[in-house]
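Just one chain follows, in the form predicted on its own, and it is written as structure tokens.
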Amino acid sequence: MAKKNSKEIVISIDGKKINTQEGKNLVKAAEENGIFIPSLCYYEHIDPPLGTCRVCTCTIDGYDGPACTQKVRDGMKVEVQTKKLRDTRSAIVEMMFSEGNHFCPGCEKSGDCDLQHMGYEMGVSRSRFPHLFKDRLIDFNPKRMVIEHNRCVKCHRCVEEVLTDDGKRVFSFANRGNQTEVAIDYEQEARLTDDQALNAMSICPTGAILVKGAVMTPLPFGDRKFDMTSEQKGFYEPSGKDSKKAAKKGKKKTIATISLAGCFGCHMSLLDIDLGLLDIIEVVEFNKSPLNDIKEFTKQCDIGLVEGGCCNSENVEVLQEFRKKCDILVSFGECAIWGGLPAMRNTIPLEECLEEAYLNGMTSEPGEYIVPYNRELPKILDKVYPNNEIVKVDYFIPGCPPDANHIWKVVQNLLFNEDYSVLYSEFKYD
């Protein structure tokens, strides 16, 4: 925070002179300037500030470090927006959704999840970084919270902003290293007031902490805090293009669709261009794909779109025909990108899974508490696996499903090379 009548002082950021006050923080002046540092462990009324997520590291007179942690002083020269800068952010976020189990499209906080925020603010489509999938506990034992580990990101928020009314910390870092978790106090959680509670899930910038009963109220998508408005002017802003005008007619392009271990969601929002389809139908043909029911390859296509990922045999043996048979091959959506929703069952062994499906659920043949095994039956595989650790994907669209102008715009660049620009509002994971 900066002192009162401190004096004026100009500092620079990514050569752009600007004029603010000595020991404000860096992240607060670049805000008030219409610059944006990200960030997910930042609060301006914790002093000193934590600076533990590092996700919004610059290079601050030479050196990259925590913007967070900086006071400003006269003179700073600051660098935000380069491409070393930008990647290492990305990375960050994308270290984070692959440790956690972040299966955003069933989490109470979607919409309103500052990771996911910061997902989206990054361009983030997927992580260069393969998924941990850990089997972490859940904790039901506080009176009135849930405390979901998976989740937790270690931003350190919790355990400086919930206090009981004496002052006693109710969450607190236990174990070292990688082995590192926020622990709650179960005696002074059970201490604090409804609304202490509910403070407790809001600062939580994930789904981590969720109060039983009071969890956040679905709302439906624009109502959401994180729907609709970029942080950042001049970003995910229109062409000026309308994303349902097709390419100029010429020599008809080949598309082919699949639906691996998946809902058919992407596909469903694939047709949601609405009359659009009729424009893009005169300048491209659909070959292999349910949309149009042919069931084998009759040509070599320009472009193959995957959605869901790989859970049986059977899966992979056609997303490797997909391959061969696709120019350009991309994944579309959660499930094909990373494994999505089917792959909640990665944190169990694929023994328990079949033991609790067959073996320990009800069933509507009396006594036929049998695993199925029969040769034509596709083998289950021990998790499920994103597109690109089975063959070799040239492009993702995220989405849980992917918006229906997102999938247009990037098949009509990668086809037609024409420029296109994805709203905020568009580039999604649920």
Second form
Amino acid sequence: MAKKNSKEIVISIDGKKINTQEGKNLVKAAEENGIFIPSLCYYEHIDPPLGTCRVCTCTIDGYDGPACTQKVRDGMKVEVQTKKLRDTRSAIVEMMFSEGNHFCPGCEKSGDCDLQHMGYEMGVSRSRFPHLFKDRLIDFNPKRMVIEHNRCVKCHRCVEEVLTDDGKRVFSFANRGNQTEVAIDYEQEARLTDDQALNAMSICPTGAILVKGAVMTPLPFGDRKFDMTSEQKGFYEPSGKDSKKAAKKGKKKTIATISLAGCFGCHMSLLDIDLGLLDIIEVVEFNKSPLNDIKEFTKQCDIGLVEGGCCNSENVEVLQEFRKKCDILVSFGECAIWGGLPAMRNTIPLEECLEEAYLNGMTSEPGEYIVPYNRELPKILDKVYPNNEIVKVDYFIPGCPPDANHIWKVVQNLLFNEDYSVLYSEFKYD
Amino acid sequence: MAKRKSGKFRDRVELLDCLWAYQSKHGYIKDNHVKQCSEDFGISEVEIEGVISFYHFFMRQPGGKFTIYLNNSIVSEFKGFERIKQAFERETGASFGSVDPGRQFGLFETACIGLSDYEPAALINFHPFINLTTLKVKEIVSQLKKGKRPADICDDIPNNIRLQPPKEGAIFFRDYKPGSIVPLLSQMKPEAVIEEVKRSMLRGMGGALFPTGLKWASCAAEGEKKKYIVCNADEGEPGTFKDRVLMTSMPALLLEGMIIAGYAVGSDEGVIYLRAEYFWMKKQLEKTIKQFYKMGLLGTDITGIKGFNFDLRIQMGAGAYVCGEETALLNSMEGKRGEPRTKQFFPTEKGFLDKPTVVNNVETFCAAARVVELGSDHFLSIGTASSPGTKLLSVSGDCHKPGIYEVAWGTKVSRVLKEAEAENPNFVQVSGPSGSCISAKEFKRSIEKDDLPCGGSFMIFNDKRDILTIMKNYTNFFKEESCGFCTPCRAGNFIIQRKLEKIGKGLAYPSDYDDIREWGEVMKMTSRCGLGKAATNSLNQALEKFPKYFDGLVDHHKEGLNKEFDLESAVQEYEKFKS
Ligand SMILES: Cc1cc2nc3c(=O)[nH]c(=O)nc-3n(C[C@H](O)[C@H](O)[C@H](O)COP(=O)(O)O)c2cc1C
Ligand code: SF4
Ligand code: SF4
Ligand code: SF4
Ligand code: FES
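Form predicted on its own done; form predicted in complex with its partner chain now:
Below: every chain and molecule of the assembly, starting with the one above.
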């Protein structure tokens, strides 16, 4: 940490000269000067800095590396906002989403989660990496805490910071490689004071550490920590800007929509633009869609909006038909993008899921029920597939459900090449 | 860290030794041992468990009376790994990854064990068994069942030195009288030693090629009283075994190099960090250390130089490739998980226990001893202007003469291939999976700093070897050996592995190769240490150098319907419920 009377120096960030004090952490020095360098594992008073997440990767004096492990020195040249660095940093955030099992709408930390926040700041609308869906434990054994391994990003904060009064560690990393996980010492955990336990929950950047009975009082949307304003000036969701594949120019455009393995929540959101819908009707017409109950395609459409992923054979067939009948295919909502809530089953074998649901459930008498199987019924897939694993998908609109404005802004952009910017507050995963 | 009430707790530095002691005595580390460690060292049990689970030779469950580790490196894979694996399973009744019901035999895979010139090879209770065949496996297992001890029936490991330069051109493999070099120090000031090493242009032989003289000078310049000399004998890069041969053929030369380093930088304590795979050579090293004490080459006032004291000990590792990375190695020596540190300080500033530390490779120390013996002029007369001296290559794979080759820097790949009698070589992996992949077109390139830097591994593959198989083996290695500390390496290697599986199934498109390239670049840019940064090197080079081969593996007619989605197989699980 910078001493009080340390030397005044000048560094440059993306060409901008900044006065600061020698030895200060680079992320901090930038922040004090209104420049945002994304960071996740960085925690101001942990020294040496953890440097585990790599979300803060910048180019510093010609070398690529994390900003959070750098102390500023006179004349330091830092690049933050190059195209390549921006893309690289989002890749890291995407990797974290793919590695863990993040079902934001069901998460206690949603809205206050640093991982989510980084995704928003970087405009991550989907992960370029396949989700790994590794089965992970939710550990209810500790006396006071619940450890949700699905959400841990292995930042190491808890390992460094959560200590008992006599200095014993409560957390440690265990295993290595892709098996690495955070482990908790039940004995030491039980010795923590209430405040220490709450502190553990609050330093965890994600929803991986929860304290029983003290889960954050759910705040209404809009009031949570990361809901409304970006730390960056002029936040845009980038993908729409450089949309290469815009629909053919013409008069009235046609849209088709469908809900596959979704909850119709995305369709409800679609209707949420209220009177705006009347304007839309002026310029577009709907073909096959649950909104107008047209069951079959009657012509080739400009855009297909798909809600939900594929959990059964019928979903797959419908999706393939959409691909053929729509020039541009858009996955809207988390379920369509990577599986979403229905994909919670992906970490468990199908057999176990079905048996639990139909045979061993609390309300089922032994021997009385069977798992439904009938020629008339669609067949259930081994896991829930994101649409882009089955057909090519052109655009992705995140959210569970996506904000109505976000959806229409994207559609208008695609159909009429209209410039648009999605506001930070409209870009959400829950 | 626990606040230590003076002397109440054991020193954390002893933790790995302590765990080894429990494991050797009981075959595995039991719950009460963890508890005991926790009390003795004053750290929580979870932290002890964290250390144990980091190292793959530590076991929390019985590993059998005979614990067998079969090497699964790519050289082994091509020399019959699968066959030998099955033979062990047949003969012992255990299956890999577990112990037989009678708890006699435990079978496990492990990464390269430094015996690539004798593959397939295995360690049984850490004793080496080489050139395995099904018949040999049968014999070994039956002997063990009859009550023979692995120590009695294991193989002697010949040094296998295949190529020595003509007399004056040699640096390592030439006449040597143990203990003859350190006495020369009485004629040299420490600064003069450093000057000589600088002048020789000696560079680190562990792979990074950092100038050794510079490293020593910066450590010497540190004001601290306590400093350490650490020998990196972790030799984990698959295909490397030159440190093994140096340590078995001239252990004294290594010790002299370390003592010289101690003299040069002002350190009085050295540690050899020896990988657990080399347990079998520990005795000989210890014997040499003892002799050195007797000869007055270790201890106090060495060779009569007043105040020149130096002690040396061996620290055993416990199975983790990443511990070859110098800062991970230091953490491991401190009894911690072998996670690399942030690069805020050089080890020469803050190393072992935060004291200035020189970490050098085995070969580097040996070469440094020769610099003092032969003089830097001798060095400069060999090799090229920018890379003077010689280099030890560990040659393995598809050739008739695997073994150690001492070659002048600047030697061409083709020359090595010829000497090794390689048959139809199609590609050479220089410097191991983290190094460079060289196609037949490039065999004219030379091994030197400015062309093909090399840490020692030289694996030859002939034209029948499937490149994807090789790449899958590498990726699996990195996935297993990543320390898991940073996101891009922990998750990235896993993700790349899945991608390669997809390609292997014939389900990939050309765009999948673009993904690999881009994702590899992300890992390279953002990983915390060399492991993650280098993990996709070979794969990306292979994509570039064997375009035809990779082109043949993908589907070019994509119609927007992903071929990889196979509805029939996706509903197979459900079909079980058909009544
Ligand atoms: C993943 C990784 C593994 C390494 N393994 C070894 C090793 O087994 N032996 C070694 O000498 N150096 C190894 N190194 C290089 C060391 O970090 C370090 O550069 C070397 O020990 C310095 O000694 P030198 O200058 O004498 O080569 C490794 C580096 C990395 C990044
Ligand atoms: S809110 Fe954060 S921790 Fe919770 S599921 Fe979403 S990304 Fe994961
Ligand atoms: S539990 Fe939370 S604080 Fe601990 S490593 Fe995981 S994400 Fe970080
Ligand atoms: S690059 Fe890999 S081995 Fe190195 S620190 Fe990161 S996870 Fe560990
Ligand atoms: S914030 Fe810099 S590495 Fe995590």
